[in-house]
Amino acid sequence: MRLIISGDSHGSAMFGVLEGFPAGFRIDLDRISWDLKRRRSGYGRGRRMRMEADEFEIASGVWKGYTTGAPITVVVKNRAGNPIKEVRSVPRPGHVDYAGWRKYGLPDLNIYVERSSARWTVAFVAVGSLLKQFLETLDVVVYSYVLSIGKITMDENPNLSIDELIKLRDNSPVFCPNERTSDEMVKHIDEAMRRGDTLGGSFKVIAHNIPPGLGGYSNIFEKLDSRIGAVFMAIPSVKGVFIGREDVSIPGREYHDPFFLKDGEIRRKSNNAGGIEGGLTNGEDVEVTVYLKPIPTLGDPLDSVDLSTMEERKAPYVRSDVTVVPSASVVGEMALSLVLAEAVIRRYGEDEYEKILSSVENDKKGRRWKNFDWD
């Protein structure tokens, strides 16, 4: 399976093309619209999100609601134009402006923003929502929530069920399933806005009920954690990805997850590995924690240099967010859905959805030990 994203941030539309998805899967368009709305919302977003409706169409690969096995093309229209009309020659620290100019040499920094802007994630979410639906029909639930924004961090409550956590998250303006922490995050964002500053943070993405054995180790880049790192690090502002328990200061006896039998099934007493061992899923929840830097466009600009005159200037303010952590958590769900759906299709086949469903059900019955006549 292969995903290609194209389009300019302020062009007519963003495009997502998904190749290698099986035929016969029915798509829920309302679910895609809901996930696009979630990405567009989140406290701290900028003015552009009030301009965009994120209306989409599926231009190919679907017939009367069902996938056909042909490449699926999703088109999401852009409404907002570029607010900067003149040639821009002053780069913003933390953005692609200067590095892009050094590589390509085109004398207008507006050009580089068109491709590096996070606007491309709208097509990514549209396609990822389809893949998340696909996983749900295999009883796999992918969800996310915000852990921290700036200096405000949530104390996690391990006693919440998935349904309870998601309900609390969806009632929070910052997608944090803790009401007190959510209120503190909103105040922190307001303070940063008044200062003309921006905030980073972190979120967690979890895939529940994943079958063991997805991924591989014959090729080092086939490892599931390798794929997770590659896809998540492509999300704008992401600077770090951690799988499983982050406290690596504890000894191995405390860190690794012991086996035990429950009703004849092999289970784990903990999930510090985050559901992945040796590049393969081990049957426990896949848990990924993601860290984002603050947005580089500041209301109170940093120092810069005019590349056309080589004189010191203040960096320009271009329409921007205060924080994108909540909406990025939605993008993170799609990133994990892409990696896992790709692994499922690679293992169980890519032609027909019903055959994949049947193969997954058969695999749930478990694997028996075989005795080989080893030489």
Second form
There are 4 protein chains.
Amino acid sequence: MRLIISGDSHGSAMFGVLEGFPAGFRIDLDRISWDLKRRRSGYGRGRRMRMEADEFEIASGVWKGYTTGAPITVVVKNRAGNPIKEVRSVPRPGHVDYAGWRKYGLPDLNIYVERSSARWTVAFVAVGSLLKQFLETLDVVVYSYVLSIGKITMDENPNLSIDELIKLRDNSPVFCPNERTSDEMVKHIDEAMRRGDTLGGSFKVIAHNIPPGLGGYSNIFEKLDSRIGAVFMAIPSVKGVFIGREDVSIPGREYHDPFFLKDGEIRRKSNNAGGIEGGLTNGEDVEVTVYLKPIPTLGDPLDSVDLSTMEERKAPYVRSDVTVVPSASVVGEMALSLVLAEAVIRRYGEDEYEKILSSVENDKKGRRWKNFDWD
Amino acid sequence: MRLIISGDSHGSAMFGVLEGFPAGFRIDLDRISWDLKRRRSGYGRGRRMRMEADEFEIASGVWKGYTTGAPITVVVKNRAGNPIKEVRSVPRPGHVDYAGWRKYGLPDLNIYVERSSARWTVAFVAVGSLLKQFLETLDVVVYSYVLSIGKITMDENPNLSIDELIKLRDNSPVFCPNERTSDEMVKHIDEAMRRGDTLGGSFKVIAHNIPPGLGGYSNIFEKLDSRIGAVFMAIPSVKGVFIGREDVSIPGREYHDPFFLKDGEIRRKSNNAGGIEGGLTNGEDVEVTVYLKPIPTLGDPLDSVDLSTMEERKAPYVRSDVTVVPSASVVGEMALSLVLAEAVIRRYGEDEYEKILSSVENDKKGRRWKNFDWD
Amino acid sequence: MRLIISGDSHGSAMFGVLEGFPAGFRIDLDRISWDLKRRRSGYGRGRRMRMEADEFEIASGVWKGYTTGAPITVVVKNRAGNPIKEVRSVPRPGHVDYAGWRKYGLPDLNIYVERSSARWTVAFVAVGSLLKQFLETLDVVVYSYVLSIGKITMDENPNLSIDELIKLRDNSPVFCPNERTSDEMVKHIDEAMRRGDTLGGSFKVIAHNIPPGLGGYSNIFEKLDSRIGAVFMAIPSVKGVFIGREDVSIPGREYHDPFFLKDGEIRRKSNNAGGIEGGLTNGEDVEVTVYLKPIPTLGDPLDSVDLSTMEERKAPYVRSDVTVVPSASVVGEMALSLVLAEAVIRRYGEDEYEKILSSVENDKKGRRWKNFDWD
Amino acid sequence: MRLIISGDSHGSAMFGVLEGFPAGFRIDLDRISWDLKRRRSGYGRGRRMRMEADEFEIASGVWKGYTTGAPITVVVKNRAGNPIKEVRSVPRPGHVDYAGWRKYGLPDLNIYVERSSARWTVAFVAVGSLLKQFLETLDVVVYSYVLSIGKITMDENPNLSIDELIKLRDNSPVFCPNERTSDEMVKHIDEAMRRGDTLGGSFKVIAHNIPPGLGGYSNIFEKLDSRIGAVFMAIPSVKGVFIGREDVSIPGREYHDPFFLKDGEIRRKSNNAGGIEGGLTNGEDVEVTVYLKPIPTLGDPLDSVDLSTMEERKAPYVRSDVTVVPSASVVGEMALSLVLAEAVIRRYGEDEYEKILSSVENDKKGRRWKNFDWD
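Previous: the form predicted on its own; requested now: the form predicted together with another copy of the chain:
Zooming out: every chain and molecule, the one shown earlier first.
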């Protein structure tokens, strides 16, 4: 399975093409709309962005509501914006502007933002939402929540059930499942907006009830750790990714997750590994924590240089958001869904959804040690 | 360019095949030996491991000392060990054992460790050392140092030059360029060894004087962030990767790196971005921080379950190291060298080393804004 | 560089995404329209098909007429057809129908044709035309002509210049540069149409003035032979591909192309190799001959079986063409352009069109043997 | 699944690495030896080559005789030859010599032959033999035979069973299953040897009893036609590849293979498609015909030019074979085995051999049309 994303942020549409997805899976378009809405509605983004729905079409790979095995093309229309007329030669710190010009040399910094802007994540979410649905039908729940925005950090509450957590998150304008912290985050965002400033933060993505033995190590870059690194680090503004427990200062005795038996089934006493050992799922929740830098566009612009005259100038102001951490947490769900759906399909075969479904159910029942006639 | 690693840890040898490396580059075998020695000699590894030299052969792709464009095959002999005879059915927490069995089903946990063991990094270092040499001839310096082991963390000293830092590091048994911290780390390791415990930690890898405009975003997984995520997260025991400044709680005004002019040249006032903006190098140092869990094999073993009888058992003890953080920092240099060499070759063409050399020199001189006859 | 094609034949549009094409290349949209017109206008296709222009949009990767380095998305609208309502369960010999059902199992054979229909070549031609333009600006001419349709085969005329040949071809309704043979082919097609039959045939594609040393062998599947095999054999109806002289019964003395000097330049006395030796271009014309089976849909249908009842039935009739050989010859130009553009970009770097242009010009001047300080 | 081949022809060994092969398959080393023997023993190759056995080792990915899912590394030792000392500057027509120098520029033509020589096929055959075994345990028989050498062409005998054909072939020094033609071929080779000449020819490779529905079209280069084109055209000296019936001058009515029922099972009246429709296997024999040019090295050398002095010279004589068609037919079996094994693994999942085995058996029983609740 492979996902290709194209489209310019001021072009007519963004495109996502998913190759190698199995046939016979029924797509729920409303769920895709819902995830697209979540992506654009996190508090801290520009108002206009939050209100207009993203129009999308599944332009191929689906027949009467079911996937066909052919590539799935998702087209998400861009909003008609003001076309960019003026050549821009002053790079904004934190953006692709300067590096893009050094790479390609075309003398207009607007060009590089067309691709590098986070607009492409709208197509990523549309396709990823389909993959999340796919995993859900295998009883795998992929969900995310915001951990921190700027200086405000949530205390995790281990007593919440997944359903409770998701409900709290969905009631929070910043997708943070702690009501008090959520309020503080909103205030923190409002203050930053007043200062013309921006905020970074962090979020967590979890995949619950994933079958063990997914992933690979035949090629070292098939390890799920590697795939998670590759996909999450491609999300705009992401600077750091962690799998499992972040405090690596504790010794091995405390870090590693002992096995025990409960009602004859194999269990773990903890999940510091974050669900991945040796590059493979071990059956525990896959847990990824992601860190985002503050977005670079600022109301009160930073120092820069005009590349056409080589004189110092202020970076131009471009209408912007204060923080994208809540939106990025939705993108993160899709990143993990992509990695895991890919691993599911490699393990169970790429053709028929129904076969995958029955194979996963079978694998979740456990495996029995069988004798083998070694040479 | 593509690197393939194969070999079983108890097989005759480990193999690295590098495809698509340009012709005409002179290889220094002594430098490869030196990096292999660094990999095996970090304090905290088993004694035997530190002493025996790794024998390696470059079995293809080199003619009278120069690369030829053909795939480069590096063969690193494994030490003759005791062949494993006994079937093992008790998985060790933190290892691939359990997940590997759930994936493949073969009833001997020894099998999965053959691939998943960190032994393969010896071939990775051998090939990576060649790529580091390649970058060095382009005046790019790739170096690493240990930041923390267990509870002991180094304070960074911004006043050290690269040469001073590397010298201090090379004098430290744990590759930490602060003499006092280094001593504390050694003690911390000694204590852990006495307890039969293991330690994780962190290291930093830096690429200095890298040309701007490397990397890509045509495919979103060509972004250097994504490539760094993919390659570093494939290293055994790595749980977290950060590019640039880790404190994302500071606001955008402080995070982003303003431009200014110095003697007519474009400079940055800081490097919080860690040398990468929009997925591309921006000419500043590429800085990656890497977190490793404590290695799983413990002198005082953890709780487990015998999979063949489904009874609770202690995990077996396997001779092991206390910490691999210093060794892993050497592997990290190779990871960054791989990512950057790949980007260099994509930008400058894959065939002739000499052309790459002159193109890089030309690019480092800077770029001038040129007028363009837009339609 | 990588080309991804998606879209269903009865969906809203066909899509082509080209990743990794360099920035700064000026696209001529009229040339793309011209190639799309050639694709649909070969004699032997349904009348309606020949008349309606293909509407296309370059939806990303271009800024004010120039490529930007971002992925290029080409969208070609499908004509509004009658939506398919009836489930079909009788497979047509020669089509994907039966094999598609055995693979995916969805009980409607219409599904499999959506992807497998040759409609996707419209997007392939649109993107390929851009790559052909790119090669033309490097003074490489890629052209094709029809060699045979059914029983009618052209005698090649070695005395024609490229310009004369292309002019003759463009005046032929079947793209055959021999006026008399062209007339016979038209009659042969008319007769087949009357019988409700279909015709296969063959065409040749040539790349003239290509620089030597393109292609690779570091990975064996990078050899240009392998790439040509992969891309041409993906074209619908293609059953055979040949590079260079097809008569392999002649001995080596006659087959291999001797070198000689002409005005101090290296020349070949013949070009039986078809421009490729050892997987690389040798500077002579790259020549590929391609064989197509008759298209499968027939006015007078073949025997089949109803898969839902397991009773023998006639295959359904679907409106169709008599022959696609002329159209396929246009697709073949794009196949060779894709293979060669890819090789150009790997050799000269993927970022800047202008650098590629000057490097190719330099390479065409020849190479001088230089002394080397071997170890 | 992916195969990587490396090694220089005068290096210590040739290497094949196979990634992504399932675990639990029992390897028969004698079968690999047998295929290696067949590769080197075809009549028309140098005497020394035919006698010495190829020593090989499976250096990873196998545990007590069974595959483990880890990459399989096969090492085939090269014979100690005379090391090449003299720089060579006169290119041989038909070889990589000239094109390699134009690509890489290193001033010794010996360099380019190290990779481009057909020696690498020894590693390809070793790994491919394993894949052929894998298919055989799924009841798929992959076999080849020589059709023509130089001017001598065999008449196909449709009345032979597979067993009879293979027996006749194995008794023929040129692997041609027609005794009289075989004798003529031997004489033809002897004559060519006396003249210092070389011969090309053709062979056929067939996969019998392959399950239908293998291959793909989600990516157009996943079509089996494309994969067959890619892999066969990578074999040294191959200039042409055909799938199914080569005479495309017959009309569609005769070309396409009608369905009929026999004892309630779906059958085809012919197999002109060569077992592939729409890029997928249709359950009939996959048939590939392959054309090879005469090998280039000649006892009576061709005209050339000394690149270091730019003077006309005779190409150097290098000890050589007369024809490699019989040997190449063995390589062709491995090419088809690679393509089909890859398709099997993508369809049935990459992890467990036993699951693949039972899934294939199930698929061969046929598929039933099932009702579906379309939206």
